[in-house]
Amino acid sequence: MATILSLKDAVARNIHDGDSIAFEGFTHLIPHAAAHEVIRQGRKDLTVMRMTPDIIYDQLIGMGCVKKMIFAFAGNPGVGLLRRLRDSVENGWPHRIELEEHSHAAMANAYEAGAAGLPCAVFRGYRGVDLPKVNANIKTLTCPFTGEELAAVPSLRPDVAVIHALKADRKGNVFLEGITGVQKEAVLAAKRSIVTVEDIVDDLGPVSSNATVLPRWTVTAVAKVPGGAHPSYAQGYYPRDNAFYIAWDAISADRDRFQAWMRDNVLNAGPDVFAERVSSRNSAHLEPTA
């Protein structure tokens, strides 16, 4: 049953060293503020998963929080590489992480299977590709009814799912709409969940036909963090900050510059900085202070 907490308390109570965590979002509603709080609290040895890891995973990896990443695509969307990820894999800085690479279809099915309480996902896929050669968790099986050869992967059942949403009511029911990716499935598959929201309201009221409502009994903790998806966008609240993604490429390319930015903008900052960034909508905050 959902409890409304501060972001600091939600992370402290629900995310521990060694946990597996899904920070999910797809272009829209990416939980940047929550990931920053995990970094501030110094969590280590995490197994992180996401269909499309981007900047928050670059930051988590560069700050030494991650042991393993399960993913389908990794990059700075619209710009290029995740440079802290690449430095970890190629040079072992700050340490070398383990990778488990899948297709988008495999991960979507694996979250669905996890949400259903199943041990694995079975689907048509991985035909004529090389990923099974480097990922031992990709298996094949024969359908007992048709004889068709199918792909199978372990279900994704993270210890914690972390998402950002538009709003929640005071009972902890959560409202999302727009591009929602696999946020719902990740929450339903997880043992615990943290949902940051733009606002907490008395009543969610009528919802549109494409909306998703996560009832309070599916959610562990809700935290109000206005701007908590920045630099991604939150439909109806703020647009995507494209300048941030472009600037991140240069910031993350250099270890010293990366560490300075993280010190000034994450370690020495708090969740309120996200609301300030959305309000100002300028890129001055991207450069580390002297």
Contents of the next structure:
Amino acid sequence: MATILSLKDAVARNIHDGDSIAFEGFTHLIPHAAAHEVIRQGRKDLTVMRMTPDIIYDQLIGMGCVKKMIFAFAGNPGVGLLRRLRDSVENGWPHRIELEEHSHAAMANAYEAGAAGLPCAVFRGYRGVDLPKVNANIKTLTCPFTGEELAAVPSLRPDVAVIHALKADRKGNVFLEGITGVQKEAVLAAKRSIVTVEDIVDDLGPVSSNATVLPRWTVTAVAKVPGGAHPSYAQGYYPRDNAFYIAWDAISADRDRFQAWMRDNVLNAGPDVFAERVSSRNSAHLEPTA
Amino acid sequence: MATILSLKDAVARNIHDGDSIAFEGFTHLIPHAAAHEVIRQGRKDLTVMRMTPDIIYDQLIGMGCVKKMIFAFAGNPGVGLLRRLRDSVENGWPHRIELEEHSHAAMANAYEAGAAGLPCAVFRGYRGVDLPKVNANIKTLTCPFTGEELAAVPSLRPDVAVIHALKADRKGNVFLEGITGVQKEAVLAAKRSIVTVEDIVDDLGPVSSNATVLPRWTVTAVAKVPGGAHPSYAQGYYPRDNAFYIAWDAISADRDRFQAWMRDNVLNAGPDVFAERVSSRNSAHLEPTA
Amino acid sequence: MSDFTPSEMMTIAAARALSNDDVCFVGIGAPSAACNLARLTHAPDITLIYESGTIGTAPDVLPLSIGDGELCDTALTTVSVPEMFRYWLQGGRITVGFLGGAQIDRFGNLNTTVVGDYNTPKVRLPGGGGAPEIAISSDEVFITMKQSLRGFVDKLDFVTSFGHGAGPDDRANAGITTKGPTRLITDLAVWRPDPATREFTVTSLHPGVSRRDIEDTVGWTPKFADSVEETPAPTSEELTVLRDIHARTRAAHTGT
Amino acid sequence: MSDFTPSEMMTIAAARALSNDDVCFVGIGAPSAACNLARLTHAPDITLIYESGTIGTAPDVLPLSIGDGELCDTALTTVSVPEMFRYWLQGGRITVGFLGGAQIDRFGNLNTTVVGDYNTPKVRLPGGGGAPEIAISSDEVFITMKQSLRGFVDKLDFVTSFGHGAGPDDRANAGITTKGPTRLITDLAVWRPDPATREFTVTSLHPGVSRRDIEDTVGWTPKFADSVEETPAPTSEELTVLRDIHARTRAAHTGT
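Taking the form predicted alone as the starting point, write out the structure of the form predicted in complex with a further copy of the same chain.
First the chain shown before, then all remaining chains and molecules of the complex.
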């Protein structure tokens, strides 16, 4: 049953050293503020999973929080490679993380299977490629009706799912819209969940009868963090800060510069800085629609 | 690519004797007008599938259109048994149909697997029960990671899916909302599809970005039939005619009365009668909201 | 005290078994009345789910079907039916599944498929619908049925949904990890599974019901708990709320 | 005629290969520019799908990521990512999947995973993302890449997505029923698979490009079709529309 908490308390109560965590958000609604709180609280030995580990995981990895990463596409979208990830994998800085690598289809199906309470996901995939040779968690099974061989991967069932949503009501029912990615599946697949939201309102308002709503009893903690997705975006609130994604390439290229940025913007900051970041960028040309 | 046709032409071009057909709609949006057109055009030897064969299939069976039925719950919801179905199964009138019986979970998963292009659906089901003893299309497979034995059924991939939706635009993009059941899955799983709609509009209007929309290139034929779901309902247009469902019990109890009703209301009628049925019931207290 | 019907007592006893924190997978008929009665009396925050996809629904009248428009209009959200069965039922999010049937045996196994032989049935019943998986995926199952010799049988003609099989290990042997039927609420009594044998045992008789009434309406020799209680009679609030729902429902369904 | 870059020619040649009836699974970079150029010129009704879930999208500027808000704002509808991979890609509804990569071999197999050994890579590339299943579930695959000795290699370090394996039967042997890569569109030429061997063969050289230019930029001895055509130079409409998109995009992404 959802409890409405500060982000600090939500992370302190629900994320522990050694947990497996899915910070999800498919370009839209990436929970940056929550990841920064995890870094600030010094969590270690995390197994992190994410279809598209972009800046958010580059930061977690560079700050030494991560033991293992389950992923499908690790890049700064449209910009290039992830330099902190590369430094870990290629040079062991700050330490070498373990990788479990899948395709997008596999991970999307694995979250779906996790939400559906199944032990594995079954799909048509991985034919002719090398990934099954280096990942023991890719197996096959045979359709008992047609004999077709299908791919199977274990379902993803993290200890904690962390997402950013548009809004919640005061009971803790959570609403998201637009590119919803695998967030609903991640929350339903997880043992616990933390949802940061742009706003907490009396009533979710006149949403579609088929809106993506996570009932309060599927969510563990809700924290209001306006701007909490920045540099990702929140549909109807603020756009993607593409310029920051481009700028990250240079910030992350150098260990010292990376550490200085993290010190100034994460370790010595708090969740409140996110509201400032999006308001200074967008107030002139974007009105929240919700 | 969707073609906008009369219902008569849509059925004549797309439904043939011997076809397998899913008329879907889970209490909401059941395509009664389209089924009546199929009966009127005298189609025979159909394999019909439907999670909840209620009045619509009682009528098709009683009129001798059906060779085989794949189903999970055959009842007049909240009222009782299906008397035309019983007369076929228990007494062979007008002939004995073949039954392939599943659970709701199995059929929902089988449509989902059909839409997903898979040969079978995998789920946790049918444990301890007798249905697998009488249905050879219920098998098992084993999770290669945990060893758990899971149920498998063939995916449902009908020749034709027939649904009723709220509206389409002039290009043939189809919108539905509310209780959407398995209709999207049925259309995506089928080789061809017929969609009757309450209205055809210039633009689907300000619907949610995650609205249930079937793009025109996933639909074969669209026909405007206002009221075409009656006695089922169309959210925002007219409510379920519960009194008719109750009345059907008596109409269908007797072969002669059933045949007279079908003659007067189906064989000697046309799709236009549906608009009258819902307008006479509802104009006083229901404004279409769309 | 005598101013209530056995059917009302059954619904009210079922409603009392539900709590504010429950997430119920509701069937049509007595379960729907019981769940909504609970919501309108002692459990205002109970979550009601109908398999048509409506989550957190709060209908003003009882639906005739499991997918009446009223359910969607008042729901927190409505999902597709494949999602309902995958994420919500199979996903293990239902605390109480409600079932009934044409036939029940002493272990809470149910038949809603056929009377007689499967291939040449005497009566072709509707079939299982959601029941086979509600019975294995809900944390626990409540069954409501009116007692009769035709319905409470020594041996089912067909096992549509699994209860406790024939004893304490049968669910585990079938690979089922949930509790199964924990209450059988009839028009005459409340039954609970014997902790050792899993056979349904009368734990509470409704007001005015005798042991003989029970024995006369089940097709086996019924067991009674060591101490059988009397079910508290309906309160006037329970009766008023229940009758109001039924009156609103009748008016809505007959179109008057 | 000389007033265009090789990169522009590549994008324009790719756009021309698309038709009004296509349903394209669009990747970022050159594919996104090509697909939107096609939409804004000869194929206004083309359906563009990005794997973030946006179906029938029509962005005014090119997205930097596959999930920019612009894609959702202009889409017919947006679905969840599991649905995108299950119903839309695996469901067989994509006519053209667009791929690129860090390395390609002569059979259109692609590597976007590692340079060097998998466990001790020289360069850790992003990984496959959607590519492994785009390569097997789309009706056909178009590949766009700039030619270079580093990218056009004799042997891949890692097979991230499958093309034609090493010859005509390899797709079928791997259980794949779709056509696979049917066009390779580079900054220098258009290549198509040899009908017999499935090896990519140059069928059209872009204006001003020589066979020697091709040979100097691929790590194997390239094959040429019996009759190699010259790719028609970009029309002024094509160039104007493409440059307008890029200008709008640059302005949007740098926040100016």
